[in-house]
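Only one chain is given next, in structure tokens, and it is the form predicted on its own.
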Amino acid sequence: MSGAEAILVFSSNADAMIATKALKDAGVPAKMIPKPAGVTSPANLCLSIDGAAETRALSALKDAGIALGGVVK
């Protein structure tokens, strides 16, 4: 089932890139996107995921030790 899009925000572009691989390894599809207007973050890159996969994504990032700056829905 598909949920609304969720945007994962990170504190650096490097974290966003590392998170892409961690999510792929966990079977969570993620698309790297430019930071949307109105989102406050030092990084210029964010990840877009299916909102239905948010719980799995957050768990995968925690297991990989990747700090998440926030989730925008």
The other form holds:
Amino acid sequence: MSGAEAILVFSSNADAMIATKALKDAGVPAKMIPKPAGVTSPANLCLSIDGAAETRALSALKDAGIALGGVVK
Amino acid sequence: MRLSLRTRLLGAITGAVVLIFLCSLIAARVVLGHDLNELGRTEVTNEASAFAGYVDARKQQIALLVTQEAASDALRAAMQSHNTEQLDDQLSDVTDSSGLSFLTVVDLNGRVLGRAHAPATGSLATDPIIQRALNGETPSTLVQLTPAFLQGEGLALQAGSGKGGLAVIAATPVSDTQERTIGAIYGGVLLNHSYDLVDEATRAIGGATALIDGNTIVSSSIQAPDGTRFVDAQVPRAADVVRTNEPYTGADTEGGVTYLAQIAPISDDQGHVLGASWYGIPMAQIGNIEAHTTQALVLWGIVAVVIVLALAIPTVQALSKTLVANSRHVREAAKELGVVVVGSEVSGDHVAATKRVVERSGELLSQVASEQQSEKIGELQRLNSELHGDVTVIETLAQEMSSRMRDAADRVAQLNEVAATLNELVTGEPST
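Provide the structure of the form predicted in complex with the partner chain, given the form predicted on its own shown above.
Then the entire complex follows, led off by the chain already shown.
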């Protein structure tokens, strides 16, 4: 990763899984990780992406119709 | 016993067609029976009137004959000369050529001067017809002739010993050249056991006809069971008709055959009811029409059922096959999904076991790191931490998938039950 890590938080594990597939199809590298300590979310899974790809990631998720719970940097 | 959907569908279609057909048949029978009965009543009423017309025509024919003969110079001359032999010959010639049963000539006092087929003896002075003729009338009517009159005219045998008779008659005065009445001529046809009138009418209008004196058939074209004419029989309904002077139209059995008949009163020209005319058509004619129509309806109904089944069977078969095939696919999918669910649970167990191993490995690494510092041990700890994170993710995913698989399996199980019920419905066979 060339930039700082950004963590994408979702409202459910299912959204996290679908987001993984959407980002993969959009060519945005993403790694599924357990929810870090200190992050508040109903889901136990989050996605870790390169901070520089955040804009592309958010656009891809919007195109896929996936609701994002938040971004932790 | 459970019936398959195929059987039930075809049964329902067939039942519906048969039900519609039966309702139509019953309605047709009821309407047809009613209409035919009404048509038959109209028919017998019209034909009975026609038969009455034949009786009237015969009266007019006799009146014409008698008045023509009254104008004969030869008759007048024979009467004035009291030439009985010549009178008898002349009257006999007229009756032979015209079909009259009797033709009699009387003088001004009613004494018989000549008869066609009997000795010219006795007096008819008390006979009301003769009295009217001598008074200048020309009566033309049906009458009941007395046994004594028939005896005198030599017709007792035809009427039946000691019995009176029903006759169509006419009488008219005979005048001399100065138009003075010198006597009367009286002729007619005895209808008892005389069949010209009923046969002529029957040939023209069909059915069967009869003339009834009082309540006894004296002439008819009705055939008795033994093939002879049905005469000299009592007709109870005619007695009612004569008593009430009202016609009867309806069923009447004569000679062993039930007819749709009209029995109408017949009267003399003074309005006295003498008997009845009878006209009828066999009820079997109406029954035959109903039977033929019913047979045709039944035949076409069977044809309709066959056509409907021929169209319905392939459709039902195709529908049944489709349902069975879809049901089988659902059941197969349910089985496959069941395997996936089990596999998911087993995989989850393995992931959990792997996570425990990674956690134990991390604990041991932490212990080693606390005893001796090493770059490689630090690197190993970092890898173990990353591995633990990955295993945690995998475990979470496995749990998520397992949960969703169970939900899906529950849905498919319900679908499987629907498919099994559908299969049982279509095939009629219990699902295994």
